[in-house]
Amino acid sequence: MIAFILRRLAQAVGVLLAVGFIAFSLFTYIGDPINAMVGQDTSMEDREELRRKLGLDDSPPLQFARFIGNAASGRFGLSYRTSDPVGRLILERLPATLELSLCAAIFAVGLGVPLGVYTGLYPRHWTSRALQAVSLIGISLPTFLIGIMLILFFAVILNVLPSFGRGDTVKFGWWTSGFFTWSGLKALILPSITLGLFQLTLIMRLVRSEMLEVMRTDYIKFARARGLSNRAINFGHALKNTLVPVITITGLQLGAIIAFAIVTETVFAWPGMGQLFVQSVQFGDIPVMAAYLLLVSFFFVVINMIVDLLYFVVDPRLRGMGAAAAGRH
């Protein structure tokens, strides 16, 4: 178990260094940052002085080492667009993105797994066929179109939910939350559905296919022959053995929810990191873009490590392999 965790940590560090190199390359190959920070009338002497203060005249390896060191301590420099510290801009937008991603994940997993189990246990029922048809719509339609349709129906026609913004928030130190106000909760509904609908349909179809496959195995037939109840067979045996691939896909999709919240935040004018990234791309704000890439990759790495650890909880074969390897040593 410890060796497994150490290997995963080493791989995580390698991934973050690779993403850090890509983010660092933005500074090197996408224009001159000095031109974005000074005016046209700035003299060459002032430009060179600013370049020296920023360390841009150092060798690329030294600049990369300094960039990684600063990123590890949460320092990403100043925004070219606002001249504010990038870390502060990210922290201001981070709560909005994480709360939206959390609600979308709960919506996707909380409905996707039960619906997948139901359609897998009763594949020929008319409700299962209807859910399968609806799931095709969720997979086929692009996110921005789903968001626009929800805004048109619930915000424009029915006028029961807000179409943009985060609503009222409560501040806890540097963290802001919309969970404690009625307008904040209402503002979360439409973007959460928009962001989580694709993941919901994907999880539902995956659980369904795994349940159908597991229900045809010999040990399920043996369990029925032993006289076990349907509840014990369906949830104690079948569902448990479908969780390993489901955990894998769900973990990747949770990371994707955070990474690809850009479209949803743009459609609903949600004040999160995705909207900040879009604004940074429009203005060529490279420090913010680099910080966003590193932060998203960090979330992906952490989620994948949690998924790998959950394998040991769900799959007893992995625990047995770990115990056998420890016995040999």
The other form holds:
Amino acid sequence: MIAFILRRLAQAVGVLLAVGFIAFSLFTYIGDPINAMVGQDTSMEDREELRRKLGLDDSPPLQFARFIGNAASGRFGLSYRTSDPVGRLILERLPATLELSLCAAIFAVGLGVPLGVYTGLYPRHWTSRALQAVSLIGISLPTFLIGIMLILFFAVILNVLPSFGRGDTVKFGWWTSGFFTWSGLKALILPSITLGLFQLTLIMRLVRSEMLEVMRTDYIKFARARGLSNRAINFGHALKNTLVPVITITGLQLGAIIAFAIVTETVFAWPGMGQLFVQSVQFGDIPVMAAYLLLVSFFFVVINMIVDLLYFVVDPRLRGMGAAAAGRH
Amino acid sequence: MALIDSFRRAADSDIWHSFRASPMTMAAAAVTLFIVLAAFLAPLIALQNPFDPANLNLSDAMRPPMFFGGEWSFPMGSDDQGRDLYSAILYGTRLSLEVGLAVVFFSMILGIGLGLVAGYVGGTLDAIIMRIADVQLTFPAILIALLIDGVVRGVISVKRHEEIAVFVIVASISLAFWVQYARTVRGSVMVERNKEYVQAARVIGLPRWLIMFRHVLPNVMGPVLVIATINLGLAIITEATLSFLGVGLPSTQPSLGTLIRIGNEYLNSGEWWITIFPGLTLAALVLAVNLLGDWLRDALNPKLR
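With the form predicted alone in hand, show me what the form predicted in complex with its partner chain looks like.
Below is the entire complex, every chain and molecule, led by the chain shown above.
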């Protein structure tokens, strides 16, 4: 198991370095950072001086090493658009995105798994068929369209929920939270549903097909023959054996949630990282884009690692294999 | 005669039967056909050319749709520029379809090419291509497309970007979509390359590129075509999403996504039609295309059922 973790860790570092290299190339070779910093009337000598001072005349490997070092400590330079430090810009907006993603993920998993179990256990019931048909629509429609429909219905027609912003937030140090005020919680509802709906339908369909598969196996028949209660069979035997693919997909989808927050945040004018990223793309603001890319890939890699480790928790066979593999060494 | 023959064979095939057996699929095909026809006949059936600023009159802005107090000249109402929404939707759908098809085409070419090379040549080249694919697969396609689009914007001026917006968006989505094709093709090629017909071709002394494209490629095309159909819906959604975010097609030549973005600003003030009509069109189009893609996947691949 240790060897497995180390191998995964090496892979993760590899991916991060590759992304870091892309971010670095963008940063260094697309658009001249000097041009973005100085005025038009700066002389060539002054530019060279600045270039030397910033270390931009060093060899590329050295510059790359410095870039990675700076990135690891959160220094990404200045935004071309607002001239603020990029690290601070992103940090200010990080809580909004993470809280939204967390709510969306809880919504997707908390509702997706039970609905999937239900439709998997009673595939012929009309509610299951209806859910299955509706989920097809949920999977086909683009996120932003669902958000707009929700706004039209709940904010414009019924006027019960806010259509934009985070509501009132509470500050904890640098973290701002919308979890502790009424308006903050109300503001979270529509964006979370919008962001989580795709993942909800995906998880529901996956759990359903896995349940259908498992319910056909012999060990379920034997469990029935042993006279176990339906509850014990459904949850103790069937659901547990569907969890490995479900965890894989769910984990990957958590990363997708953070990325798709870009769209949801734009629909609901949610002051998060995604909105910042879209603004920086519209403006061609490379430092912000590079920093966002690195941060998001860091999240992705961490999530993937956690997913891999969860396999050991869920699947006892893997633990045995891991032990056997470790024993051989 | 050959044509009639192939028609007869098609009418007798499993695919046709499974098509006729599924009313949902036939409905989806009808909707797709209707939208595609309407989009490509746009110059004939539209009331104005919405891409031509000379046709727009600001005093016509924000007219409500016909049955909501509007008039015949603007059947679905008009937007903030005085554009007739009905015509804009026709032209916008056409643009969305064209971008979607172009993306499928280019990403398929790129993916097939790289997948063939990776699978057939192998070695370092294979390792490089597949590592790039792995890293890219870690990220959702929309993020990659956004990034490429943003980089292009960082390099060229805003005005220049507006002129080549269609090419930029096709290129950025295609570059985000090639991985799936490449991985599929590579996998099939690894199986095919050891078969006897390839060995025979090699013994005859055919050049490597000829074996790859003439002998191996036709045998790995099946799954590729299935991915292509499913990706068409995805490509249309991605384009619409990028345009909605304001980084896709500009408002001077609006696709469905651009129209929805324009209307979204007026949703709170009661002008719902600017968003809702393009939105419904997009929803119907994507849903129908996806249903067709799902059906084709099942029909061509009985194992998956």
